[in-house]
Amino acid sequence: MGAPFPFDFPLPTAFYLTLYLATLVIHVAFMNYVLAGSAYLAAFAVRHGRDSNRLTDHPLAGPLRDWMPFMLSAAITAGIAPLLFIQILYQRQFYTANLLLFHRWMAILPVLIVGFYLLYLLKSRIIGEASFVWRIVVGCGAFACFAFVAWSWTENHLLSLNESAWSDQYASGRLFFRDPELGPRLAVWFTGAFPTMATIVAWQWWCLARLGRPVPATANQSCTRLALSGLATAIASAAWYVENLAPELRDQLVSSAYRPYLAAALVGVILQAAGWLAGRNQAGLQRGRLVLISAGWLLTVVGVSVLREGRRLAAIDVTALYDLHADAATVGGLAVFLVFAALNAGLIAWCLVTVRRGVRNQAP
């Protein structure tokens, strides 16, 4: 490869590889909120579980509790469009980690249903006025559900790229394929979970404090320390990562191809921190300073979801695909696919509104 990603492959390969990691990017966002938020929430738990009030009233816990339903609605919705075109682009690797997996990847949903139900339950009156042994438990069961489907994930991935142990898994016949990648990789995804939950956290109460809600005076200095030590923690967590990578696999991340994606990658952590520093003593949250946040988490997400298919690229012969890609490009349903990408973004859209409508004519 000479040019920069995905300009050197065909125009159909190029076409899925991009809108898969553009869908990719989105449900990173929500998938990121649900991982730190209910990790955190699980801590808090924990910690504070005899004082139901401080769930309320708590900068972080409290906007966590009530949105993480919507956000794992969102994280489930926004997950569609990737997983249907990472099927289009590696059919057989998919497929075949789904099958050899089977049970383990099976039980992804059911689990992601008792998640569901049990942070609709971390924040109902019944749980609030329950033991705090009965928060301790709902707020961990919610943590351990979206952490099993994040392994569960990231397993799969792993077994879909290493196809010289296909054979001995299916032989032996277990439920878990080891990796050694398995520890770093999710450890990457984990504590780069959190500065993306502090941004939209302080999003959260940047539009609360336009519609005239109170802010606590330390959400920002809470959202900021959350911020920086989630930066810090993924930095070391992508050194370990990239210090267990085979010699030949570090040299495709830093190649012509992806040089511009870890360029990207590195100034996006940057400005996060900058942006982070810059207001870490202020008593408020500006606008100004959120959108340079923001902005340096899409260059750094952006940056480790190209690099993230690098690494798969760098596995699977992808020049056997390309006749796939290319018949799937002849078959219609890409106006379908965009008609209805516009109705659901419509209705995400209006149920935003209508919630922003409630609560600013709700009185204070």
Second form
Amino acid sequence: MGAPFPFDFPLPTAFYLTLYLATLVIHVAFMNYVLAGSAYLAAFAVRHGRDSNRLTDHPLAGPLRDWMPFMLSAAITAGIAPLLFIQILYQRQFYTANLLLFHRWMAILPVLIVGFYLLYLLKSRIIGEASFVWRIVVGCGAFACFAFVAWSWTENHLLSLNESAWSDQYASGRLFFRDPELGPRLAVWFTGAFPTMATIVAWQWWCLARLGRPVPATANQSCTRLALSGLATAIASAAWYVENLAPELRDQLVSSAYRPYLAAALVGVILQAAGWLAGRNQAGLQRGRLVLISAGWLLTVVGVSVLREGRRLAAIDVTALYDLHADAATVGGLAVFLVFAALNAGLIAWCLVTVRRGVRNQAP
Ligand code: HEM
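Next, report the structure of the form predicted together with protoporphyrin IX containing FE; the form predicted on its own has already been given.
To see the whole picture, the full complex is given below, headed by that same chain.
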């Protein structure tokens, strides 16, 4: 491998890899909001559950509680596109892992439905007026659902990479796949979700300020604190993950194909940290600073997503799949995909515009 990823692959493979990664990045943004947001709300319920007023006033818990159901539906919708591309790219590996995990894998669906309703319940007056114990049960229950879903995706991913473990997994009838990479990998996803969530909440406050809504004085400090601690723990988790990788996989991270993406991820972390630190003592959330932080976030997530793909490509003989990708490229359907992608993006934008109009017309 000489050229940077994905230029060393035949065109159809490079094309599907690029689309897969581009759509995965969108999924990551929303999924991070849900994962870190539900964790924050669970911790908040445990700490401040007795005082239901704090939830509406709080600079993080307030918007999180209000936006969580929307963000979950966006995370699920945005998960469909990478799911389509992964089936083209790694059909055998992905489906074999699905089938081996069986009920465990299918449990994602009911768990997501339960999580969805718990998020609505968390917003409801019933829970606002109920005993604080219910707020804790509902908040922690919602987080448990999304943590389970994240764990399932990671477990399925690792099983799909470990072909040598498939027959043993099948013979044992186990519903769980244990792997040394599981813990550190989940830690990276979980801790890395907090800077994303803090960035989106900061943008939400920025938009509300533009619409003339009062912004809590501590909004900037709360987002900054959460983002910086998320970045610091994500770096520690990534170091733990890399430390546990086999030496040849570690070498691959710095090979010519992946070095630019490792650099992009690190530059992105520096930009995010600089953006948050530069304004940590300021009263408001400035647009320029949020643009810088968001650009850093994009660099980091694209870089990490490509490195993640490198880890998968090291375990799978992708050359054996080139013909399948070339065949898929002749089938067509791209136009239909693009039409529906545009339609969905339009509908989501319409929801946001409707909310914006509602907020603008609402008396402060
Ligand atoms: C709140 C719910 C969800 C959470 C917390 C979540 C979390 C995750 C995580 C942590 C990963 C990365 C796994 C890894 O690299 O180890 C992932 C990957 C992925 N997720 Fe989600 N996810 C959610 C919902 C969904 C849904 C509903 C779909 C599909 C409709 C989906 C589609 C995907 C796809 C296609 C990948 C890439 C899998 C791979 O490359 O092996 N996700 N998700």
